[in-house]
Structures are given as structure tokens and as C-alpha cells.
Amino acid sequence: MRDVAIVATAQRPSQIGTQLTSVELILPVVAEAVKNAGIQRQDVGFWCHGSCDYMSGQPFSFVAAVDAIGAWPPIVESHVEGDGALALYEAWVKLQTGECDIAVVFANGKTTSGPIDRILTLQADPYFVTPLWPGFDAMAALQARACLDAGVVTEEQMAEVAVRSRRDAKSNAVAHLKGDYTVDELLSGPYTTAPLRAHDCSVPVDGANAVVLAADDVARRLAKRPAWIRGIDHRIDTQRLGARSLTTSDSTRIAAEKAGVGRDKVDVAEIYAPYTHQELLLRSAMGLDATTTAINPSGGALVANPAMAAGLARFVEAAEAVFAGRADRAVAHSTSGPCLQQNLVCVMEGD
């Protein structure tokens, strides 16, 4: 296996109701990531994009995104109909083949341009669930109720997650929702989709981000302290909500084991948890406990959730913690599908 690392990153501040096109969202972050890596576009051997056509309401809309990276001189590119974290996984595999040494991964999501709660329902079982149009919040609420009834989480613990996330977001320039709150203050609010309150649900925003991956000595040349990918794994639970437990996440547990999360102490964990109770489930599934120095120090997806880019944002934040020396060992996680159906876990380390 080749040593592969994230060597540069870029992401744009979160917005709501942006009038920018997808190309206008992507172009600045791709240019910034390439600049931060100290490379030229001609040096990139593979480009991989993560996005969702359903969010733009146009088939093959991702083809237009090529305008943001340019197709001349000829390029090798690919697209994942999903979060940019899955595009990163594809780029990592591409680098393992030895066909290139440098790859750029980018993602974008105009989450607030349409009814995202309804749009994401299209990820659910197409025969028994999607025709009912329950909405992602409603399905998450069913999961939260199952967890509360089983004693896996409490509403106080869920509120504590929101309090910490908003507080930590104060130091994150790209976060949207930030500030100091108390648990009692949040619990005094009304339910939005019982048993979920507003603070239990992530804030949809428009955003984009990009990372540069490099292999072996190329990575060592491009970065003073590369974020080496030491383990990465993706697992999927059944799409049928009634055929799996909603109070655990087996796919996360298996992916974390395969990626090697538990082999050593974790300094920083960036978890893609769109709902407060899901962070608690994910922490348990990955074995993250009091020995983990910081969980979602960026504030996480609760304070800024650009659909299809929020998972890659966790990689950006984890890698930047390694770059800066705030973490010798970091975990990045991404999820997709209803109630934590799919989960990707990655372990990064600094030299």
C-alpha cells in the first residue's frame, strides 16, 4: 500500500440562500487548495467531485462543475453522486493504483436552494419509505425516540452536544451558528419534530470545500506535516429501517474497527452528526470516550451542514488539526442515508 496524505485544504464560509452557481461556489476553493499545496493544475493526475443532482433539480448537473477546474489541458476526472468524503475515498483508491501521485477532491452543496428535508428522503427505501415522504427530520426523530426509550441517550445529553458545538464554533470562521447557551435554555424550547428540538437538528447551509491528496515522497515534499491516512473504511447498513437497530450503528462500528480507530489514543475526532443524538451513537460505535481530547472542535455539522460537502468538511477540519500540530492522531467520519445508514471512517496521523 502507498502512503497517502492530505497535504492541503480549503473551504468557504457557510451561507444561506446564496445566488452563486455551483461553479462559482467551487472555483475559489479549488484554486485556494491548489495554491496552498504549491502545485500547478497540470500537476494534478486525478480530480474527483462529490455532489448531488437532486439538489439542483437537473440531471448530470455535475458536468457543469468541470468548468470550475477546466478541461484543458485534458484531465482525468470522476464524480460521486454523494458526499465529497466518498469522492475522497475514490481518490485514495486511485492513488493506490499508482496511476497518479496527486489528486484533488472537491464538493459542493446548495442546500438552501430547495426543500432539502424532502430531497434527502429520496435516499430512503424507494418502495416502502420514499412514497410516504416522511422527511429526514422525521426519520431522525423516530431514531431519537427509539434511543430515548431504550435509555441509550437522554434529552439532557443531546442538549449538551448542542451547547458544546455552538460554543466551539465561535473559533471557526466557516461555521454559521455559534454562541454561548445553557442546557436549560435549549431544553426550554419547543419540539420541532418530537422528540427533536431546533438545537437537535443541523443548520442547512450552502458551501463548498476541497482537499489535495498526494502519495509517498510527493506528499512529503508538498507539506511540512502531512495528514497521513493510516486507515479508511466504508460500511453500509440495510436501507430498510425496520430491519436494523436504530439505537446502534453497526456499519460505523465495523468501519472504525477496520480503519484502526481503537489502536491508539485519538486527539481529535471530527464526526458528521446531523443530529445531536447521532453524535452520541457515533461516539459509542467508534469507541470514543473521555480519552479523546476533542470531539468536533470545529462545531461539527450541527452548526453548518452543507449537504454533500459536510462529510468532506470533517476531513478538512481533522487534517488541519494535524497540520497545525493540534493532533498527532485524528479521526474523520462521514455519514449518508437515513438514520446513519452509510458510514465512512478515516484515521489520520502526523509525522
Second form
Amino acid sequence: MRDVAIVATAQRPSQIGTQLTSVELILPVVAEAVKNAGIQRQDVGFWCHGSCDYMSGQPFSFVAAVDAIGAWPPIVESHVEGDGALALYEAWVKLQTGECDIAVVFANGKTTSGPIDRILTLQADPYFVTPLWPGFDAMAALQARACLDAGVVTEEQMAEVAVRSRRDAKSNAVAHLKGDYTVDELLSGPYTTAPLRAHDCSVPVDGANAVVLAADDVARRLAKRPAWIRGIDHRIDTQRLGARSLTTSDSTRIAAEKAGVGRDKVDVAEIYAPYTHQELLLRSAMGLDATTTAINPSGGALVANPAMAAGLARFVEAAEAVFAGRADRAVAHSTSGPCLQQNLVCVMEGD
Amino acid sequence: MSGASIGSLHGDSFVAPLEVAYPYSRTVGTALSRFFTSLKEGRLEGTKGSDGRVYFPPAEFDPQTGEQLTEWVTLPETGHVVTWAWQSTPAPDQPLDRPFAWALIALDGADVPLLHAVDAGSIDAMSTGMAVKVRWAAERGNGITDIACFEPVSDVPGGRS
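For comparison with the form predicted on its own, kindly provide the form predicted together with the partner chain.
Below is the entire complex, every chain and molecule, led by the chain shown above.
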């Protein structure tokens, strides 16, 4: 195996209702990440993009994104119909093949330009679920009720996740929903999709981010303290909500084991949890202890969820914690699909 | 393509319709064909998994082992709520146009529940474990929406229909 690290990152502040095109969202973050790595565009051996055509309502809309990276001289590029975190996985595999030494991964999500709750329902079973149009919030609410009934979480614990996320977001320039709240204050709010309240659901925003990956000595040359990827694994549960436990996350547990999360202390964990109860489930599935691990110190996806970029944002935040020495060992997690169907877990370490 | 015209002149402009759709039909395969045909005929059929668990709707392949499932089980119209959520403001194309519950519902005799709507009238009428029964759609032959929704089964004597 080659040693592969994140050596540079960039992300744009969250916005609601942006009028920018996807290309305009991507171009500045790609340029900034390339600049932060101290490389030229021509040095990049592989480009990998994560986004969702269903969100732009146009097949092959992602092809336009090539305008943001420039196709001359000829480039090697790929697109993942999904979160940028999955594009990062593809780039990591590409670097492992030895075909290139530097890869750039980027993601964009114009989440507020369409009815995202309805659009994401297209990820559900196309014969049994999507024709009923339940929406992502309602499916998450079914999971939350199952967790509450089983005593796995409480509404107070769920509100505590929101309070901590919004408080931590105050020091994050790219976060959207920030401020000081109390559990009582949040629990006094009405249910939106019971048993979920507004604070239990992430805030859809428009955003984009980019990550530069490099292998071996190239990574050592490009970064003072690279965030070395020591383990990365992606697992998927059945799409049938009724056929899997909604009070645990087997795919997360297996991915965390394969990625080696439990081998040593984790200083920072950036978890893509679009709903408060899901953060609690994911922490438990990965065996993370909130008394020794800083959970989502960026505020997490709860305070800013640019769909298809929110998973890669976790990698950006975890890598930056390693760059800055705030973490010797960090975990980045990404999810997709209804009720945490797919989960990707990555362990990064500083030298 | 549908029989729509290819377009016409409106003043100086030629205007043509653009239908964003897959303008063809497809087969859903042997297992789902049997399931949807039986729904149209008012029967509820599931399959038995390799571990003996009964799936409704049927699983064509066992989610745990990938094994093809061929043993069919006919199920009753009654079941119970495994978990539920309250849709206070219905959205377009959902099964009901008034506040209702989403639920995972295990039919009596089934182990793996399905997601559907419960026409409970009020959130106060909902609880985990409550008994429900199928309400059939007036017109059938449209897939999973042949089940219009589920409705609570009253525990009051004489309340059962």
C-alpha cells in the first residue's frame, strides 16, 4: 500500500439560495485548494468530482464542472453520483494504483435550489417506497421513534447534540446555523415530523469544497504535516428499511472496524449526521467516547448540510484538525441514503 | 414516444413540447410481477427468507445472504405498527391529503415490515404496536399504491370491520 495523505483543503462559506452556477461554486475552491498545496494545475494526475444530477434536474449536468478545472492540456477525471467523500475514496484507490501522485477531489451541492427532501426520496426503494414520497425527514423520524422506543436515545440527548453543534459552529466561518441555545429552549419547540423537531434536522445549504491528496514523498514535500489516511472503508446496509435494525448501524460498525477506528485514541471525529439521533447512533457504532473525542468541533452537518458536499466537508474539517495539530488522530465519516444506509469511515493521522 | 405533436409554429417561433420522462415501459421481473399482480387482485403475498423470516413486500433475493427466494406466503390484511412518524403537513403525491402517520407495518405473519401511511386522523390516535388494517385503493393496478393506506383497527367491541 502507498501512503496517501490529504495535503490541502478549501471550502466556501454556506449560503442559502445562491444564484451561482455549479461551475461558479466549484472554481474558487478548486483554485484555492491547488494554491494551498503549492502546486500547478498541470501537476494534478487525477480529478474526481462528487455531485448529484437529480439536484440540478439535468442528466450529465456534472460534465459542465469540467469548466471549473480546465480540460486542456488533457486531464484524467471522473465523477461520482454521490457525496464528494465517495469521490475521495475513488481518488485514494487511483493513487494506490500508482498511476498518479496527486489527485484533487471536489464536491458541490446546490441544496436549496429544489425540494431536497423530495429529491433525496429518489434514493429509496423505487418500487415500494419512492411511489409514496415519504421524504427523508419522515424516514429519519421513523428511525428516531424506533431509537426512542428502544431507549437507545432520548429527546434530551438529541437536543444536546443540537445545542453543542450550534455552539461549536460559532467558531466556524463556513457554518450556517450558530449560536447559544439551551436544551429546554429547543425541546419547547413544536414537532415538525414527530418525533423530530426543527433542531433535529440539518439545515440545507449551498456549498462546495475541495481536497488535494498526494502519495508518499510527494505528500511529505507538499505539506508540513500531512493528514495520512491510515484506514478507509465503505459499507452499505440493505435498502429495505424494515429488514435492518434502525437502532444500530451495522454498516458503520463494520466500516469503523475495517478502518481501524478502535486501534488507538481518536482526538477529533467529524461525523456526517443529518439528524441528531443519527449522530448518537453513529458515535455508538464507531465506538467513539465523547469524553475523550471531540465530536464535530466544526458544528457538523447539522448546522450546514450542503448535500453531496457535506461528507467531503467532514474530511476537510478532520484534515485541518490534523494540519493544525489539534488532532494526532482523527476520524472522518460520511453517509448517504435513507436512515444511514451507506457509511464511509476514514482514519487520518499526523506524523 | 407519446402521441404528442412534434410542435407547431407560434408566430415566428417553432414551439415543441419537452417531456422529461422515460417514455417506455419495463418489466419488474418475476417476483415483483407476481407481487404487483396479486395486489391488483386484492391479495397480499410475501416471500420467506433463508432464515425463515417472512418479507412483505416480498424480497426477491435474501438481503442477508443474496440467495434467491422462491417460497411465497399469503398474508392477512391486518398487522401492527413497528415504528411511526407524524406528517403534519402532507406533501404532493403522498398517500393522503390530510395529516397522517408514516409507519413501518408488520402484517400478521410477516417478520419484515413495510413502509406505508396510516390514516389515523390525529397524532393522539397513534402508538407503537397499535393494530392496523389495509385500506385498498378504489382503482388498482398501480403498484404499491394499490394499498391506499392503512387504518387503525378499533379495540372497541364491534368496532372491527
